[in-house]
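The chain below stands alone and is given as structure tokens, in the form predicted alone.
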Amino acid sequence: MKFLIQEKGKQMAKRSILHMFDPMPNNSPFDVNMALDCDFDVLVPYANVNPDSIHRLTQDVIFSRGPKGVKQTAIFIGGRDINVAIDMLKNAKKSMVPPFEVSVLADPSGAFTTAAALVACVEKELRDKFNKELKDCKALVFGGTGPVGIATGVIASLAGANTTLVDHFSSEEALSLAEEYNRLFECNLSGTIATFDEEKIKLIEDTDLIFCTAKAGIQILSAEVLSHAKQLKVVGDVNAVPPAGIAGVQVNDFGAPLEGTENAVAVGPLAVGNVKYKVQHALLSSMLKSDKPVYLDFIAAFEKAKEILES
């Protein structure tokens, strides 16, 4: 009888559940793997979710488990659009009815955790090698109109860097996105175009920091272009597919001298990826460990990345 009672109690224990809301047709396998590695017992993916449906879904999540059960419950918001993800996060938070309240993490396309890791790594090298802060620097984000590029630009700008989103094809796109995200996050982004080497040379001549978040397998800055960057201090590249987005950056670089420049150092994609992995793992885990609900976005990701690099 004692054995049966223990078994019954075990069956009734609340399992941890992560509800994964995604506006895209499919959830990211990367995020599914990460969540399982963070010891969530059950993952429930939802595709084609839009911000208007978040209220109903969130309240279905919170009211079905009771005040104790919600501590074992969390929501992950994916997708590819940063603006949509932030709207979904805000809507989820508004839908909570304390004590029925769960933690929520937004990380569309891994953009928040990747960008947070990239900026934190570059910031660390800037301090260690040059005794400078982001607020002292001019920064360019090549591939700046994609999800990771926008998130990188917002984080760098909020940290004080004079930051410009650089698009390969359209100045209008870069300017429009800069204005949109300045309005949303009260940052101070600029936008511009650089299609040809002559345009890139003009941009980087007085630049301190370069973030490359462009499409994988495409070299954005050649060694010849980089030779004109006389003030360059740190570059960070998230492209792990040859050729490197920035010539001379090796995948494992973390503060290695950048060949062809006077004093610049490089942060490579695997160095960034290692920190990104730790950041996402820590944020997912924190939703199960926190006594109070937490709402996590790019700001939380950046703070966690800095904490990891300082430890």
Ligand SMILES: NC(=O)c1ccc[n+]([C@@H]2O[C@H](COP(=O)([O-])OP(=O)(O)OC[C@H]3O[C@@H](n4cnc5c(N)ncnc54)[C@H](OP(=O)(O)O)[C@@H]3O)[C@@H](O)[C@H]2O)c1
Given for the second form:
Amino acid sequence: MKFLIQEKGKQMAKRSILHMFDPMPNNSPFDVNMALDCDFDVLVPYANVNPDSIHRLTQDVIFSRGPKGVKQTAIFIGGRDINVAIDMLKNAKKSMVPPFEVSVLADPSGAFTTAAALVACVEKELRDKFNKELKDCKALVFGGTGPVGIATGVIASLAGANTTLVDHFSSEEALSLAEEYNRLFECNLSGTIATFDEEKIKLIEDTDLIFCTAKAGIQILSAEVLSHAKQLKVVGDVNAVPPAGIAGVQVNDFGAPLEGTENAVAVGPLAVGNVKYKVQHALLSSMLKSDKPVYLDFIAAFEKAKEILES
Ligand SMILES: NC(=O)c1ccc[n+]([C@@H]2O[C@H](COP(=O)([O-])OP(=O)(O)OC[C@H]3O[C@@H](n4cnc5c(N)ncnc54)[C@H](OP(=O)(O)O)[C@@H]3O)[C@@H](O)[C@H]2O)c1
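Please supply the corresponding structure for the form predicted together with this ligand (the preceding block corresponds to the form predicted alone).
Now the complete complex, all chains and molecules, led by this one.
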């Protein structure tokens, strides 16, 4: 409920404000649209913000509206880099002075909400169609070194899947990112390279799950490569720009049989996108509805995605 202030003799509802901190030269229009659709009255974009300036900015946010006003005030952290976004979230949390404390959501490049939706959809199909859990499975993340890929790998690994980030160019890059995120989030990622079809075939022969989070508009796995995946159960592809990242995946698939495989099923990008949209909407709204300040990252996003899929 919005509380009231006096202004020039009239009672006016205090407006809700979302401060959008972004390390990039501009904020994402996607996130701006989402925030307005979540009933924030005022959006304030900040570009080129670095983790060191978060303390000053956050304290400017919290002290100007009074302890009640902070409930109508929140911070969104964007950007492209997961590590930087998590640093900014931690710095913002450290800068709060209760009761002067506001909620914060980090979702750099939409990676947390997209990855959360992707893993939750794949997990649902794994349970429904194969009666298995992520912890029983070997998972590969193709395009695993981009923001969505890293977040997918971390979530899947924390949920117990034996997860490998696959880079198309450099095994060093995949391995060093796996080590960096294992340190940060206490997960257990591996990293490897697959550039050519022979390398992809070798990798997928005994995998249960494939996540495709590579750059849009590129086919990563052909039908011929997929035919070698004898244990494959579920694939999830987030690329909505033709051709599909995984041959045979249709944009709206949610548990449809994947052509050319023995009995694998597919989750397509629009099915993931639908859940991602709901997750981001719910997390943004929760910052205005919650009695206590909340700090939301990929873990909160994954919990929300699972809740949405169960409802
Ligand atoms: N469905 C949804 O709701 C939704 C929402 C958000 C994003 N997305 C999609 O999610 C995907 C990932 O997003 P992102 O921002 O993380 O993407 P990104 O940074 O553009 O690319 C992700 C990864 O793809 C790799 N890559 C580039 N060319 C490749 C190739 N030829 N073969 C294999 N890998 C290649 C990149 O490696 P290098 O950097 O080394 O080239 C990078 O590691 C995109 O397809 C995006 O459109 C979907």
